[in-house]
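Read the single chain below, which is given as structure tokens and is the form predicted on its own.
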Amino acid sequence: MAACVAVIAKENYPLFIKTIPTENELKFYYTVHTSLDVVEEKISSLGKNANDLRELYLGLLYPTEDYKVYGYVTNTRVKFVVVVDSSNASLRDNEIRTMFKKLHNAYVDMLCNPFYKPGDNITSKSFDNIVVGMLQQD
């Protein structure tokens, strides 16, 4: 389903990036990094009341020749970026939203771990298993 899943901190550094296929990993890092400008633009376009985010799902950030990049922002400004193969025409907006909600719930569960310090790289096995499930789902 997804080719790359990334979790980006409030300060725009990656907390977690997982890709399939792994031979194009650097390309996905670049794609996720360039999507952050679009995420910031969409957040700032919400207006002065940006602290009151009602809609966390940002939708399609931008399409490329091979992939479509979608974004999601939590209330604490942690960003989720999912890169999907553009040849997957059967993927609907509701399925992308569901994917982000599942990712957000896994992130919150991981954040509740008393041994995790917010801002550190994500090393949780359960979070990784959920992301791998999202990447391998076809």
Given for the second form:
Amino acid sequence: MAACVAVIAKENYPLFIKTIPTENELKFYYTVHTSLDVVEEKISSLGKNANDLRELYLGLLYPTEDYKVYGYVTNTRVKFVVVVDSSNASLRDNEIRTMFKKLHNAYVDMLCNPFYKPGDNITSKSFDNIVVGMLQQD
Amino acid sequence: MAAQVIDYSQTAEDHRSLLVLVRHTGPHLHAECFNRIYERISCIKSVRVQGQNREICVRFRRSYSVEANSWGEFQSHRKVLGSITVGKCSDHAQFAELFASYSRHKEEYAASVINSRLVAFGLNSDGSALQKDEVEPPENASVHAADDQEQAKRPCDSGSSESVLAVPVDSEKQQSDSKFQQTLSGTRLSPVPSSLSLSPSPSLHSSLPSSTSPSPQAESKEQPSSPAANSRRHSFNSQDNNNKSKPAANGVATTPSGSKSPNTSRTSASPYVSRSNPDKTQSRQAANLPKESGASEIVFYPSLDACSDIEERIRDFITSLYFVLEGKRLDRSFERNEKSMPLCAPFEKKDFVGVDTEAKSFKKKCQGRLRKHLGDLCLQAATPGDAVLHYNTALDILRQVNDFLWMAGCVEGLCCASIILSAPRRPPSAGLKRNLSFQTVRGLPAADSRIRTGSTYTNGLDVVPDPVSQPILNIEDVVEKYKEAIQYYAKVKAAAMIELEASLKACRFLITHRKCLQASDFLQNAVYISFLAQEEDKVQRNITLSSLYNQIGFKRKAAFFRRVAGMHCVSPDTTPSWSQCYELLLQCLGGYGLNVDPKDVRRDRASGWPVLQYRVLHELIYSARRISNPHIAVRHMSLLVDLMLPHLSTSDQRETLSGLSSLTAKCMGSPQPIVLGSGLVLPPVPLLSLPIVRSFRLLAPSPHLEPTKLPDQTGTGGGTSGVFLYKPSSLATKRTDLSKPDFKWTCGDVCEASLQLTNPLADELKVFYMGLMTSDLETEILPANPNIPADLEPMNIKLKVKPKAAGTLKILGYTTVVFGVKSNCRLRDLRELRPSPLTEIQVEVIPPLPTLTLSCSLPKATTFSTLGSTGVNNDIVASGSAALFAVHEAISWSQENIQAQLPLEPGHQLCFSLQLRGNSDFLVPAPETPARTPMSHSSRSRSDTDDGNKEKSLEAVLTLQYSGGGGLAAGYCRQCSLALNLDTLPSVYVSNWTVQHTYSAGHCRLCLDLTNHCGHQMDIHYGGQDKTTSLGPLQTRSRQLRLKVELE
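Could you present the same protein in the form predicted together with the partner chain, rather than the form predicted on its own shown above?
Zooming out: every chain and molecule, the one shown earlier first.
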């Protein structure tokens, strides 16, 4: 389903990146890295009315030739980026949303671990399992 | 610069500009000179047409591909309208060459060029050779011109549009304007033909001996012929005369002096036109007249410095272009029904072969395309309002026949027109203009009034600005329109380059309105437009994308595309340009949070993305190696090691470090900044983490070498301590301030700093050189070369330095050579340093002091317990121990003896003897001592002996203070001490004593039992000099002493 799932810290360094075709990992690194530009732009354009309840889901960040990049930002500015194969037409906006919701929940669960220091790389196995599940689904 | 098909720098505003090609020709003009000229010329961005409220924009290009030019029919701003050739010649033969190449240039773009100029340097402004006979050159020039004029008619004198228009009529060459020209000659709707013969004539006839007052003459010649033209179209006259515009023939006719004068005065006032040799040329010209116009294409200047009016000339030239365009525009609007072939984009040409020209759709196409072209012309002629009208009409027509490409062209044109209309314009300085026109309209004020009354919309020359009634699209609409246009373009494969340019134009427009996200959408689209392109083109495209992304603040994207551009530079199927690749990669560092200066890179995790950073740096190093500048490669490799080391796995570490070693084997890394050809400075990259320095501390000299202040001789005493013994403030600072140690170093002595090093690598770290880095004073560095084992245990080393002058020495850091890279590690850059980073350590160095070696003939003391360990007096350099038999008076020396040997010369020695005696009271240790009389003070024993042990031990320290040389002058001295360990052996003990009464009251007898405790025979003298007894070891004898006791 998803080709790459990334969790990016508030300061824009990666906390966690997992890709499914692992041999082309670097390409996804570049994709996710460049998508941060769009994320930042979207956040800053929204940030003006900060009091409003912000929509966490940012929608399609940009399409590439083979993939579509979606973004999601938590209230603490932790970014989730999901890269989806663009040939997969069955994926609707709603599915992407639920994917992010799931990812967010997993992240929150992981964060509840008292031994995890926010800002460290995510090494949690259960989080990894959930992400792997998202990557492999169908 | 190679000509490229795609113009990546185009903006929407460029749609209204006239394209002029400026070219360099001939071998005699230096490229730099051409660049200077080009810069001067290209400063002209726009030209205001005199008498009209029009501002004509112009774009100069040095090269333009013919292929791009062929799209000129589709969008007329892509068409080369004017051609300026710049060359240099010194004689006629060279001029002939020059002229030939000029003609070739014209030929190349003949399909679109309206007018052209040859700017020739090296000849006098009249065309004569410098400092030569002035007869020949002009002749030559005019001959050439005359020859040329047959083939290249159209050009004419500056600004005189009528002559330009005249050209097509008698010239056989029909260019893209063929239809238009047919119109001209066929229908004679325009008044132009009448002026054909006229316009050259003023300029050429006015080849008077002196060109000071040409206009009256010119006019006088014009007048006779003008009425013919004049009679045709009266409607024009009214405003033309004042506007002095394109159908100037009318102007000439009606108001000869008024309207014509600007033109003629312009031409003739500039004396550089080659017609200076009136007597000779006049006859020829007269013969050739009225067609002679070639000469006016040529502008002569003696040198680059003497072409002050070149801008003016170019402006005139641009104006002439404008008048032609204006003529076309107006003409087109009159009749558009007689087209047999529609305008077409270059790839469409074959599509129209054999098409039914009578079909309705075909006609519509012709009509619509023509309309669209008209819109383009309106834009160029600075009437965007009209353009909007035309575009809208064209769009309606073309929609019916699904002519997508041209529909897209219309939509894009609409956008451009809207952008141009909404762009803030400089308020036209109308008052000034009118004044100008008043000056030209000599004595005919009536003309002025006629302009206003007679201004009509049809001829487009109205003074009133563009009709405001046109709805201007707002930004959102423009974006929508652009999207629509791009959609249409996308349907036509062959128009990919147009689509790309449109995307970029839309993006640029959005950038100016700060709509970053929307701009990025257009850019994103531009990325995926695919067409066959040269690698060079791809590079250019990626660079453009990158800089546009940069402008909308997408730094990462910008970096990505820079990198891609760099990769394209060296793609296998081209001749790789590694230096360009290197430059591009260098520029992309910023997007990845990197910088060539390690100080500017954030080291915390926030910079992030080490995977990408490692990759980019690797590519950078590779390209640097390929441009065969090992210094740069080493520099970047050091940066990679410095930045990435903490992020690398063990195997990557080994690989990277071996890479660094192999690079430095060829070229050692230096601590000097490298200046690149582009002016960028690569600052040195010190390898601060190889090894990591955890602490850096200067060591005080060892106590016997440490200088102390000599007691103040002046007697003021106290010195700095003041009246207070305790100062809380000074105590507090003393403890923390590492940068100003409270000790002093001595010049000429080896001084030390202690460092604690850690090795971050998994292997043993060999430091080939490690020394202190100092400044301000001359020093001799005594380096170390520690090998630090792989474990993370800190290792302490000492770095030594020998100051060679007195003063304040600054310790800035240390220098290392690791893996062939020499690094100057400054304290202020050390992040791992505890406590908080120092900037520098300042230590005072005092003038040299002598050093004494102190030795003692006694055997070395094995134990010296009391003083040495307390640390109070640790300047002891020598020690001696002696076992002495107890006698009186412990230590003494001869002051006179020492004084006699002072001063002590270098290398000499001073010997003095120290008299050591055991000091004891000869009493048997206390417990056994019976206290017989209370008056006896000796019963109180001061002996140190332990119980049972009868030996007494004495420790003594002999301290020597000495000074000399510069140190003495500065008031410093050294001190060293001799430790003495004296064991006092018991000699003779008084074991018992009694006082016996004698017969005399004044005497008593003291009876002592003496025991010899030493192992030797002992002679005891007692009772004066005469009595002697001998005592063997451990013998006890009683001896009597007669003492005189005086009792009261």
